[in-house]
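A single chain comes next, written as structure tokens; it is the form predicted on its own.
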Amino acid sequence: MRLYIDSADLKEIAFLNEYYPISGVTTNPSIIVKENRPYLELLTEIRGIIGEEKELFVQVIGDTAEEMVDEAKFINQQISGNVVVKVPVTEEGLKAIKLLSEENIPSLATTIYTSFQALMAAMAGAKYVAPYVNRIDNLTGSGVNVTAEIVELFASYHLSTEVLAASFKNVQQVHDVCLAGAQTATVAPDIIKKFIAFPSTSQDVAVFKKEWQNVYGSDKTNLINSK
């Protein structure tokens, strides 16, 4: 499973992007407008933390299939390196998405709340597909039976387009959707966060560090100085 980050908090990405194993970055329209500064800018300076060959992904929001065309050679004009554009799968989209991939300009199909809406993408050619799990969930439907129900149809016709999960308010639906053998996922910097915290964890590690001390003294922190 691949992991990105879904933010424009250049904090919260730097941090992660230094701890954690990341892949890149996710942003929409909203996440982008919550940091208020130039989005331009904003992207470039993304691009500065996570490097050039990590994946930057950046949604257009014209209305028309030429419109989103035009906005996704736009940003792979003003934002260097391994830039993925977000295309809302609706008709427009769609056409939008067959267009991209005539181009060669990857795309992920996003706002995903079937399995059928991610199997017209595929086929359209969007390298990625992105069902939001939570949002599914709030709608009295499952985001992880239609993540599976995505990922067995692409397996049943052999397309290529891999699952990008989306949307998701706590560790067990990232770990569900991983399960149902999603390739990729992005998820809020705060649930990242909580993948390896565990309070047995640390209060194992202070047992071990207090033992260790115990017999070799108490200014002993570490390996190298408990020669």
The other form holds:
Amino acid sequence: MRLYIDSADLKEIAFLNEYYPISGVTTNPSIIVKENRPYLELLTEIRGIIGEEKELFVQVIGDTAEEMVDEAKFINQQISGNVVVKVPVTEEGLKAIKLLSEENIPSLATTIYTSFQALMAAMAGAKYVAPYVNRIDNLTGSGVNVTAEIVELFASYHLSTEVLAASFKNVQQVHDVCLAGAQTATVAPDIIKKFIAFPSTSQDVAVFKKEWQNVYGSDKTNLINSK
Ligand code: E4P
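Pass me the form predicted together with erythose-4-phosphate as well; I've looked at the form predicted on its own already.
Let us now look at the entire complex, which starts with that chain.
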């Protein structure tokens, strides 16, 4: 499983990139505008934090396939390193994904609500598809079931496109798409931090430390004998 940060908050990205096993950062127009600053400058700073190797996802805004392709090329010129262009699965978006694939420009098909949207995007050459798990749940569907169907369809048809599950409101949803076979997920910082938060862990750690230091002295660690 590969994990991405779904945020453009530089402080959060810097923290999570240092402490967690992160493969990159995903953005969308709503995430970018939240930071309220020139977007290319912001994306360049994100690139500076995560380095050139990790993937940075940027969404196109245009209505036509040609506009989307032009935006994709512009973004790739402006932002160094591994960039993936996010393209919504409209008809124009599907055409854009085909054109980008012909030019070997990696794309992610976004705003996916059904497994068939994902199938079309994969057949068009998308590198990733992003089922919107929580938004599907909010429509009384099951984001996890849609994700599981996509995984199954891609396996049946030997499609190399990966699932990058998106739109989460809690850890359980992320847990369930992992079990459903999603290769990757993008998650907001507050939810990522809850992945390992469990009170018993901190309690156990405190007891271990207390027992050790009762015998070897307060403030002592395994470095007791080191110089
Ligand atoms: C990915 O970047 C998606 O756009 C994002 O996960 C959507 O999340 P939301 O439904 O919480 O806005």
